[in-house]
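We begin with a single chain expressed as structure tokens, specifically the form predicted alone.
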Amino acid sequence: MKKVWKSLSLFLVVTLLAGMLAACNSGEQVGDSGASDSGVSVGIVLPTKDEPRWVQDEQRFKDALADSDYTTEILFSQGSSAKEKENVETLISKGIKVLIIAPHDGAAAGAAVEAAKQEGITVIAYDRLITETDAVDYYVTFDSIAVGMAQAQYLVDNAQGTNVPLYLYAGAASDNNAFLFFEGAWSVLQPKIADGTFVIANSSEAVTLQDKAELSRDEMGKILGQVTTNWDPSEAINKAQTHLTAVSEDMKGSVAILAPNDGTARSIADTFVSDNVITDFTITGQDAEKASIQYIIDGKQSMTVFKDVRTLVKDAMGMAIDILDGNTPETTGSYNNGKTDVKAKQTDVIVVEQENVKMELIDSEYYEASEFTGL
């Protein structure tokens, strides 16, 4: 009688695990199984992680989508088009609904993008227009030209006297803004080197046209390819380095520098400032970096134009949403990207210098003061 009781114990503890152990793993199966179908509602593709801009943008968009039921992923392509398009692959593959991508190359990126619209992807620019496509649906940016014209009108505004020598410096040509930063301008400086109000000290190729109001793409490429600095500021010092050395003492003294954003403004300042025959410069910039604004601080940096990511982001991802939620994106404009015009809303941009630091990045909590010496 012992025997059978043990016997019987012994089954039924083992079908009592044998039962824990299925039920274990079918819950396992089913949680598997439920994220592989949940996947990933937003792509997020940003050009490196090697600019501050980027890092915060990327914080950005994960609050942004923090109170949603929706998903997403965010990767950076390190400055390389080939892995731009390897981080798209990824992310179709992980079931987006939308991509967002700021592309290293606007021109390369088309075919990353086509990949996704073949999926039935949205695909929407972010501050970087992807040109020669049909393949992109939306482009959420700030007005560039807009940016370049505040760039120019604030060199405009602190030239003294005539023969000022003119320093130009741009992006990168691969990058569509950079050309619509410069377009923006060549706008407000172009009268001003034709009335004698500045003198251009760097381009040739600026030279050869500086009679001419507006200017064509390759008209702007030819100028671009002697000025660029590629967005790297250790290409800016180079560059800055070579045309310090190449003119003449009557191209130094007291001159404008038109830099195109924060990082290649502070190694463009640094390089000028080591000069002895430059007596003082005027230098502008982009994107208000907590190094430019320290520099702006200090005198050190002459101003910043300051695009609100916080404002671009929600802009970026209160479209995606509509997109999600099946309703149609609000949109204020659009840009012809040399295949089609493409639907864009646009961002309103702000100067900032030393006497509105405080109201334009403290009082409105961008930054903190205690982030900041001299303030």
Given for the second form:
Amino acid sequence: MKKVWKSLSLFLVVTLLAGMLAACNSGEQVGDSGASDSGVSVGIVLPTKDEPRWVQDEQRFKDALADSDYTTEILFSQGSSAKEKENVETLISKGIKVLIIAPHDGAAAGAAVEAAKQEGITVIAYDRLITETDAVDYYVTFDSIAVGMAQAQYLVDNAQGTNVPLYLYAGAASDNNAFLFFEGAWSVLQPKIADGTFVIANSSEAVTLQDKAELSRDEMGKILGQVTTNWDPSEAINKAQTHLTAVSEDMKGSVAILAPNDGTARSIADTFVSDNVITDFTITGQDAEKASIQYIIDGKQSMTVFKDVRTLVKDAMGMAIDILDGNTPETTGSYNNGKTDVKAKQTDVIVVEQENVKMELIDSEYYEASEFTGL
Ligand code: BGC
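For comparison with the form predicted alone, would you give the structure of this protein in the form predicted in complex with ligand BGC?
Below, the chain from earlier opens the complete complex, with every other chain and molecule after it.
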């Protein structure tokens, strides 16, 4: 009897072990060289759930990974570099081989990715560059200079006459993209300020620099210091209100507004609409957020820059899979992050306004027509 129990328990242990091994392997079919024994092979860290832009990225990652064998985990940092570091540590402990990360604060994220690098993890900066560190291997991004240029070109194309008051707004100075967007916008706006098409309404620093075609990062930093929204719609409202209170009436009427993204654009637009001396305005945006697409259909926001997140997700995951399979990812250029040149893959952007909203966003199946009214 004892003997029977012994062989039975041995049988059970062997069966259990075999089962565990099979369970481990089934989630990890990432190719021979890339297979890890851990739970998660690719870790994804996104900056905040408070902005639709990043919730959209999460969804697009989930859609892209629905039928995949790769094991991934997505964590949000909720606008905190400390939380971000914690997230990266959690993913390191789960055995990730590749980290895809859109930092909350590009410089502060250095410590988190350095910790990953020490564990031999390959780091891919996603949409936002991580600065001042050599612990970032790749960067997948949209052409952010082109985003700013497209926003500015839209304002130029819609400006009527001369001395059009120009309100400048920017993203958070902790986000490298905010500088790239502004740099692109300035390259198009500056000649039009110089030739008298626009008059800067809300930044004394920008007025001081208005004769300079190219600005240094420090110079842009000074302007951003006055007109940053910090990517926060409430801060955008406060700034817009303060500016409208401060300016004289000749800085009102028909105006142009450089708004850095959709979340801030809607807030700024709502604020300008409620000023009786503003007769009309052209306002830019970015991200093709659903709420802003409705604003564009309704004529409350002039344009947005559509960044097809499906492509960014595809590129980031494509890179991760190459790395897991032991191949070298394809890149198309590089970005200097203040410490090193980071190899990058860049994607183009599309300007969306009332005329092409249906073609670019509905016909391309990015959104469904039923999500909007008045299309
Ligand atoms: C992204 C934008 C986004 C902004 C605020 C930028 O880094 O490129 O798409 O609107 O951050 O989250």
